[in-house]
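We begin with a single chain expressed as structure tokens, specifically the form predicted alone.
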Amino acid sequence: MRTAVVVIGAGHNGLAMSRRLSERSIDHVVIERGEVANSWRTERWDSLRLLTPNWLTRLPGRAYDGPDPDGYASAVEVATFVDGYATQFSAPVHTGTTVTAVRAAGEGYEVTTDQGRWHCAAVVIASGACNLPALPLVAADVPPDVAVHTPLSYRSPGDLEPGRVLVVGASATGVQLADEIHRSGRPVTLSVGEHVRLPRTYRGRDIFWWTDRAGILDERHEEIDDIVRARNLPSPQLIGTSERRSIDLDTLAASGVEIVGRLGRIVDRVAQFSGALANTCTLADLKANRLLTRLDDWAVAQGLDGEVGPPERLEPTSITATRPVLELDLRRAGFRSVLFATGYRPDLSWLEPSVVDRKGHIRHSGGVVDGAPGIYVVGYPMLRRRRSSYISGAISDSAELAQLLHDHLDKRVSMKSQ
């Protein structure tokens, strides 16, 4: 079978990809190893919900237009979102359809899938960047008798063991988790790494207002000091609720959950953890103050100071202040489950080895992948624009690497007519 473009996931970059492409008239089709939306059916904890507000949902052609702007929807409404998008524009996808390889061949490419081969003359990877969990090498000394939880695995606090939970890592992930698992009656220790701290709220607005207003999230890749630090940072320590609350350290601490440093190791059943959990918070502290001073003087140079609120500082975390847990004894303290929230990595075991990166990331130049023209790669953390990491930096990337894709097949053309 041929075409012009096999694009490989029909989340939502994969089908906003597929809309740039129709407008073009680009002959293509969408693989899809399940359904449309695939990951966001099957692979969320039950109570997920966006970081991002609803009014912040948009896609090429499609906003939200609920009735809630200001909520955060749950994976399963995320799903509908996307699989109306898909009816919209009639998208050409192929579900139930797995790659197993894609190879160069000839002038373009050969993508074979368990249900045929197709040759195409431009890849698009949309398969997403959070596949498998990517676990730290201290998870294989996990006692055995002590279960092991990713979020990927994970659906509800019934699913984990009865007793005491440990959760690693502080992105958005670890503290929800933290949170949902010690409110439904387990008691749980957090063990803490490098994190983003950032308020839900900002002087009377949703902390994307500000950063979506301000410009923060169209800030490219290019401008970006350290690049791949910036693209490996955890996400911000956020939740979406109706009441707009804050977590953070200081805020589940004082529910009740246990709050120590890095996990380094486990020796003989016994956790051990970084004794620099005060300067991991004071750096954390620092930045989010930082961004706050940013935004407060965007608001005053577009005059704003009298729409919003009075300006905020966070306080200083305060859980560092007593002294720290080094060391805790997984059975004498009566821990029966570990959640490693550590994040995730792609699946790319159908790739050639040439174009990933020895962590398993694809080598790309926002986006365009690198010593392999004709191939592109959407919805990557900060692909081409700090918005990238959200649904609506779809609608940026899609039309730049459109535009790059278009002039692709065309200089193929010129060449074969020369």
Partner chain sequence: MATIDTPVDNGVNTEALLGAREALGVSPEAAAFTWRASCNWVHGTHSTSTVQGFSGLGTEHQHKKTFTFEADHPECFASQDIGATPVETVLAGLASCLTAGVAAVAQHRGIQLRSVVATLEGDMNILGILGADPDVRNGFSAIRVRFDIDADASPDDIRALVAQSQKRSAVFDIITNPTAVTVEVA
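Now that we've seen the form predicted alone, could you pull up the form predicted in complex with the partner chain?
Partners and other molecules omitted; one chain follows.
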């Protein structure tokens, strides 16, 4: 079978690209291993809510229009939204079709699936950045009688045996799961490395109101100092609840969660944690307050000071005033489970062109894959701008990448006609 473009993955990013290609009358198919919005349906824990408020849930040609713009969508609500989106513009989705190989063929690419082969001029990888858990090497040293879980397999606290739980990683995922597991009556110890602290609301508005309006979400990848580092930062410590509460290490500690430093290694069942916890907290406190200062400056420049509440500053994280625990004998201390909330990585095992660096990361500039003309990637954190990490990033990312993809197809046509 032939088509101009194969889009791999019918999540919100793949569908946004499909919509842009349809607008440009570019022939394409969207290959989806499961159903539309598959990972939103099958790979999220039960209580998950988006970090962004509903009013920021928008894609090219469709925006949230429900009754609760300030609420935070569940995974099921996101799946429903994305499903409606695919139906709205009749996206050419082939569901239940798994890509097994993409290889260079002639002047384009051959995409092999379990339902047949496609020949195309361009490929859009929209299969997501979170297919597999990124486990640290120390995960191999968890004692055999302590269960290992990841956010991809975890659904609810009931999945875990009664007993203490070590949650590794203080991203949004890590702090949210530490919170709910602790509330289920399983005592939680949270291992904290580098993290990003953010208040849920600031001066009476959602933090995303500020970063959206102040243009921070639209900072482009070329403008961000050290984009590699920025792309590897853990997600900000936020939780979407109806009371719009903040979650941070101090609120967790106040509820009884034990906070320890980064997990260094496990030797003979003894887990050892970094003594640098105080500094990682100081770095996060200073960085959060620098952001708030920047937002205040923006508010002054916009003449908003009368409209929003007074400026605030976060209190320094206080758990570091006490000496953190540096060692825990997992078995003697009664740990039954370790949950590694240490991030995700994409599964690109089917991709043949050599486009990954020595660490297995795909080499790309703003989604244009290096060394493989006509291959694009969407849906990665900070792909083209900070907003790329969130659903609304698909609007501008897909607009710009569709333009680049169109130019690529035109160039091929003009070369052939010469």
